[in-house]
Amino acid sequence: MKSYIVGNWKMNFSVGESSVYLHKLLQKLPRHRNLEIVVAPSLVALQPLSLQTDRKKIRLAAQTANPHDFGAYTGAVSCTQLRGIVDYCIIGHSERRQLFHETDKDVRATVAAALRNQITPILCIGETETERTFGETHDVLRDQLLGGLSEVSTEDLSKVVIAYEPVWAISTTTDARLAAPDDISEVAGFIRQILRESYGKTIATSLPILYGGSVNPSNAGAYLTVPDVNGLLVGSASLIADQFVEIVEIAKRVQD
């Protein structure tokens, strides 16, 4: 199976900063076989970098999109219009449900407007630090997973990332801690049995799941050794190129 290593810059860099560090970037990484490199820049530069990158060493996502494919939506982007420049959209992120209140429903009706548009989308899903002490991180996963993919036909199920990153292991959130490769093994392979369950043991085995909390050159190749994982979600490390590249040497090398 392939292997995902995706970088979101969230709100950093400016439209020139993004070109320089993608240049870097370029030039740094070589091409991977069976090893997808993908980062998100900011919206406003989405369109530039997709005129400056080599599509077979790196790969572009939004970070989010609007489910409508047009409409009078002030401020908005879709899918529809992301269409060609990118490749893959993050779709439900802890920071998009809990700073923005997007709903499963919407969740649910991007992940179905990339689709419809050829973006690959990254579904994310995962459990505050309140739910997991409360014994409640099966339920949150189970709805944030059924839910995401609920409008999504089953030709198309195989076009779809998922990626779990437990709110409380993200670096940007207050007293984050890492997640231990144990607890994350745990809930992969509880990913797995939901997607057996729903729809059936292909699928379950083949969609990629990633994992995203916290990640640094330090711990990726422990949670790229875990079961059921097929890649890593990279934030605050992959606006370091340095760190950035040693992440995807070592996905390298754990593949080989």
Ligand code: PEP
The other form holds:
Amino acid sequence: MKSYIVGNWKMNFSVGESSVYLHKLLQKLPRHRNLEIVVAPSLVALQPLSLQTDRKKIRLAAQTANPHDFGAYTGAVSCTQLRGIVDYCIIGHSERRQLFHETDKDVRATVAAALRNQITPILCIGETETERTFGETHDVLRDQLLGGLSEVSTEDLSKVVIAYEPVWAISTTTDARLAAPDDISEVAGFIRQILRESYGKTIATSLPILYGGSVNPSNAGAYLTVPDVNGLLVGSASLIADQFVEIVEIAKRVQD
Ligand code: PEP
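Mind giving me the form predicted together with ligand PEP, seeing as the form predicted on its own was just shown?
Then the entire complex follows, led off by the chain already shown.
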């Protein structure tokens, strides 16, 4: 299966800085047929960067989108408007759920909107620290996964990418809070089990599952070799060219 390295730039870089940074990445990144490299710049940078990027090397993702196609939704941008500009859309990121109050209903409608606009949804799921402490991880993940996919047709299911991002492991600098590869393996296996029970073996084995949560060049190799993990969603380290490129190089070595 293809491996994915997705960099989420969040609300960083001006449009000019984004362009300079993309240029640097395009120069430094290797091309690899089994590796999909995706970056998610700020919304305002997407259109100019779509004209600049070489899609064979780096594809673009939106960090979120509105589930409606058009209409009176001041400030929002839809997948219909993003169509042709991005190939992917990150949906249900924990920051969107927590800080912008995106609900499971919003998430599933946006996944459906992305698919009807030929955009690949990267559906983010993950438990909070409290949910983990109370032993609710599996229930939360099952709800977020099946909820997020509930408006997807059988034929479109194979076009979805899942990202498991335990909220407690995002943006941590403390080693003790990093997710252990064994824990990720257990969760990735659980996600495949749920997919198998709900949609059958073909979907369960073919959907890519990415891991995200404080990935950096020192731990990327360990995460990329976790069974059932097909790539990484990278936040902070994706903002530093040397680190992002190193993570891609590691992924390339793991693929080879
Ligand atoms: C994220 O927010 O998606 C993420 C993975 O961030 P970080 O790598 O900084 O933990």
